[in-house]
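The chain below stands alone and is given in structure tokens; this is the form predicted alone.
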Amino acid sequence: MSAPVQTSRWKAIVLRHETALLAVVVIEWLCFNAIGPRFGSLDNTFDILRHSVEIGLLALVMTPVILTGGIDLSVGSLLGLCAILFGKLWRDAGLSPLTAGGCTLVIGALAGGLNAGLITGLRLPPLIVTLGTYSLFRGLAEAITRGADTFTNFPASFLFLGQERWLGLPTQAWLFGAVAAGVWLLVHRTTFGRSFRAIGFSPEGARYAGLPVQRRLTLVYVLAGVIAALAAVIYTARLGQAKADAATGYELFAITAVVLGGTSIFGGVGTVHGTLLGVAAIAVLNNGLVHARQPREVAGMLTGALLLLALSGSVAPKLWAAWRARSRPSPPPTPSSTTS
């Protein structure tokens, strides 16, 4: 391979969005490690990993949703509803945690199917549909618990999933790694997953090309429901309790991580590894602010600012290109030929 080709290849790698985001994560880590003496410890690193698994799962499954040009604002509320239903199935129905967890995944799939049916069957906008189910799922959780019932006293064998380590790592990290690998393979290594980008670029064009657009969209929303239910089980195991307000605001963190990772909010462009870096950036920021003794509100403000910055960054290149095209002087008119 010639030197100019190698130079061009390295330049493309350096200028990639993911490379810049990786540099941001490293800078965050170095800054907070200088401020907080315990920030860089192994125990705190495991705490960052443990506390970011649920948001990471939601962000992972949000990536194919946004790639198709959609959005799912209901994943945080669905996580809270599934946590409540898991607690009721275990405590009130007398099911084992394993059986209750399996039933919770089925409930998540049905909730995702509800979103998919309204979006693909009635052709309603994903933003409006999931905004409605966002309120529906949270309202159901409040109604079931009457805003006061809390599920606790789970067996130690179940709490092991969220509070202990297995083979040196937090137990839930192994599940997160398996889901991350599965979503990455689906999106980047299968023709099935690559069709998500085609749908995001142009749903009508993908339909004319013979792609089963409705079935693909149904898959991504059902998958979002299943993974949200899995995140609910892990969330319950980590905290040792389930309440109606569980995971409030998690959908904002998930969307921020996806967009921050380079996935276009308009669909068609994005990577799963970029999303993972976005999750890491948010997790390090939130944990670092705790070690810096900053109020919790600061984390919310900075997360919102990151989302606006990421959204602006996705639009800025198009605006810059349009401005350059307008500012470029028009070529002089060609003289018309004269007849003798």
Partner chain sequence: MNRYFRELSVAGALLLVLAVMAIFAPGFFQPQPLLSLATREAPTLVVACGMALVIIGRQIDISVGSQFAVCSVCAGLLAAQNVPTALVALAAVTLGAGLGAINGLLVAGLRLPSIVVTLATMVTWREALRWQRQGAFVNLPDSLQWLGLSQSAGQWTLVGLAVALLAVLAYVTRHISAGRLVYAVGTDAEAARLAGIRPQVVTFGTFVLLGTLTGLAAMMNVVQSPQVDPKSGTGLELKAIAAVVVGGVAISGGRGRLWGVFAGLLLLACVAPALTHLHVEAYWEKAIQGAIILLAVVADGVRSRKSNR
Contents of the next structure:
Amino acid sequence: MSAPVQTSRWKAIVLRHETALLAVVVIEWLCFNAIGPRFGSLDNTFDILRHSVEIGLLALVMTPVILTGGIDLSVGSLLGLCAILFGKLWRDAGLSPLTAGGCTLVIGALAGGLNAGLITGLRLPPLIVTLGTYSLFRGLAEAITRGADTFTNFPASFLFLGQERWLGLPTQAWLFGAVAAGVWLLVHRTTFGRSFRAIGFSPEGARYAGLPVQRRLTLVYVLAGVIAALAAVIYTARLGQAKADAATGYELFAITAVVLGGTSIFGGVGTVHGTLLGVAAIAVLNNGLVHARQPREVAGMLTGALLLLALSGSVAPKLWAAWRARSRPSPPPTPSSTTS
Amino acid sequence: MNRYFRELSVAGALLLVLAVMAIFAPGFFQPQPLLSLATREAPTLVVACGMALVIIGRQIDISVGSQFAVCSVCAGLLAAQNVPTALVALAAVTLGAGLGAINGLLVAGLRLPSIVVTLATMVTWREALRWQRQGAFVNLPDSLQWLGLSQSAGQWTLVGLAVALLAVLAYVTRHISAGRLVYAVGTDAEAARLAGIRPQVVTFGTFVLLGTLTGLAAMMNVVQSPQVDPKSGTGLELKAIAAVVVGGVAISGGRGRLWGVFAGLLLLACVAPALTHLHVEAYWEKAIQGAIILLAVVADGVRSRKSNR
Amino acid sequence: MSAAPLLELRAVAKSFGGARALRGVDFTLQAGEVHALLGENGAGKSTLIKIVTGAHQPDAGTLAVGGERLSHLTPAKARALGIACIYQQPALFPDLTVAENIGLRLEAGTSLRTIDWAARGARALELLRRLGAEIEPDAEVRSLSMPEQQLVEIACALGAGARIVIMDEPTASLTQKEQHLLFTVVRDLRASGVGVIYISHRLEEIFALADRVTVLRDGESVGTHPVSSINEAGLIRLMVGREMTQIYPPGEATLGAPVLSLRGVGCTASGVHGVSLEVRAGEILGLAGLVGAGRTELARVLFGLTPADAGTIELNGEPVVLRSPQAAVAHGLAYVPEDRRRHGVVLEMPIAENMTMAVHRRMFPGAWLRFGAERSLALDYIRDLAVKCTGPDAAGGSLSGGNQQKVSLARWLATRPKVLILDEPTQGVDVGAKGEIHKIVRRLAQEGLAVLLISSDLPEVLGMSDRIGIMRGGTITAVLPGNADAPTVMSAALGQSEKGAA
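Requested next: the structure of the form predicted together with the partner chain (the form predicted alone having been shown above).
Let's see the whole complex now, leading with the same chain.
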């Protein structure tokens, strides 16, 4: 169409949250590259990729959860529980890593189903349900291992998944890519994603439109469970061991990545590519700070601060407008309109 | 249905646990271990009272564990400099109030969702503390140990202080206008605004109060041991929220009583020692606490579905 | 009157973002008068009210109460000045008791004062008795019905000794008896020197109650008139700015086979029982009844939102089980709900996405979105139903009430239903859009759709229906012919004819 429409569309793309976030990632990259010479190397890039796969997977499935207006605080604990159960199935039940992995995914689905059942069946708030299972899953992991048992000495064929390369890329990156593509298509190109948004904006409105709200919510939480289990297997393969405290606090990183990526914590608004950029921003920051010889804690601190900053930034324009509206004095009445 | 049903059912569950213990493990009822248990849980009770108010106001704060650790470490560092105990306590409480105010400003001032705000502050404070201390404990001077573990007078003081605070807050939430405003805001913030209440101020107030109580709880904890662990308070938020939810405070705000929270906390506090006495491994504690939270929420869910019919 | 008016607004203006809600409105309210405020939806009535109650700050203009000019009005200040507002949806605290709700509004003092629960209860009881309301002060507000909640609101206003009482469509959900009670209360207030601002879409109420009427149109006042010097047609002309010749389109129904037949349908949870009914293709069956008679509840049963647990439902002669909205949609039922902002349209989503929301399965085989097909469907309906919007990408919330209703209707027409249930399709819709919606519904019936029309607007039921079903106490008590007159329908709804027969 006409030129003004074109420019406004360009403006809209430039002003988009995702574009700003991409700029942040690029700036981070350039800064750290200037500080540490080894940072930009291929090895280190792969290292960043390997380290961000598990959090990335959790963030990917957290996106549809938050799109529906929910939250899942239990994914980190579930990752820990699944890692333990995977180890148990392999070492004590004598299953091959492949079979054990398959069983772990089923367990993840069941755990997600527990969340889903409580949230949809009894209409309980996701926040408190997943806070309960957050405690339950981690507690089960501790109980099973008696707080001390760890699983190690996995066969090399299994560790290949987490520590080697396949077709030039870290093996798990292929899995991550596949999941990312799948979630992207699910959210942005199918009626499922459309339903998630509708539910996030207005659960009652979605129900009155004949959308299967309960089934969609079930899907979202079960998917979160399955992918958390997948992340558990990859995590175990990357570290070569499974412990009860695996992935403590990962739910925070996942939520941070999602919110940083522009998804509204109130539901309805958000994109999967935004989440991927959010994951990248956090992963590059973490890795870069290590290369800049900063302790790991600084990265954790900055992640928390970054989340607050992103949240504040997302409401700043609204608040600014409200403040301006309040502080502007009302002009005197125009005499022309009086009718006395 | 009886309007105290929820509180009574928690009290009933508590009595049941105690009855089971009386039959199968009478060793549980020894005065000194029970007093020690009460002393250990006193700080949690103080935090849970503040948490109850925040949740009644339809918010949540999961950063109290980190606030607790920050206050504990700072109190310990001050005490190590031989600052008088009263000043140390004052500093801990003030610091807690300040940390609570930061959450309150972000939630009430910027209208951000409290779960995410406090998730962020939880990590920020915890990591900042780890960075600062690098895991090192703070050794406390003997002068701070006047309420030490072995002295039962000190233990009674701590328990008495916590229960007195509970009583005061229970009175305030029932009979003082400011306490009722929290319920009003929790049940419907927009209606509160239309009624001339300033919900943001009330919300801010509950966060500051929770921070203050957390600071006090930290102080109550510091005087119990010769060292301060920078990791102290890990999981405190969960214990407090569990006590509040089990005690019948609706997570959706506006409903609940502090006496119920007290009963909820006692119930949860009995789990670990009960497990030991019943020869169940203590590793199950966390899982059982999670299950109790879920059970309480499920019970509330089933009840509210029935009453809506 | 020589004294300064109770309330005086001069050249008040207010914008939200780019939209100008009020553009220089003058309004005065005298003590001891009922001043009706009238206007199409989106004319600026609610904005005006929110400025008077201090919920919004005007961008320009002045506001004076009792001759005293106020610069920065807050809800608390407005309350202190004796301004009370009774909202359509009472702004009460559902988890608190009636006494506490009243106490919170009325008791002055610092937030550190002690609460005297006995005095609170006594005061609440006294105020409620003055209104003739049988409500326990100890009851939780969530357990009250909507009209009871309104009475609690009015009790608050009474107790506050309000000088200015604003009533925003107070009768929208009241039964006839409660309406009369309310009118008595309003007249008592007026007699005691209170100024009442009365907002309503029902013209007959304005003529029954008001002294003066101000009409708003597009954020401007188009005149204030004594009620005695104007008639209904004149008011409608002022509201729409043009003469409305005939509101209800003529109907020549050619009835086909029965599409929907109910036999003894009931649902314990929602209080519907023993409903037997038949709707034919091409027929508009009006459902009249008082609020709480079970009409919306019946619609919810049919649409599977609260599934039936008794009786049989037949569609085209086949018995069907409707356990969920999805099942109802699959069987060709469509339900345009009463509350369009909460249920009818997802306000934040584009029009196009709203319109295809109920046809995901047919529009998007294999769950893959087809944006082109969606857009063309939306454009078709925007044209067919004359939806006023900037395009299919406009958010549902950016439309006026009537156009939102059209989007909600389009969503259900897209399902190609056999039975269309309309629940208060023109409530809160401006007069112009109301006529258009009537025409659309009539056309759909002529195309062979079976329509179940629930409406509390008696002229609408009478003007549109081929037959009129009367609901009372959760069941159908009578089916009257479409040419029944208003008194017959009203007395049937009130149960008077039955009383005579018994």
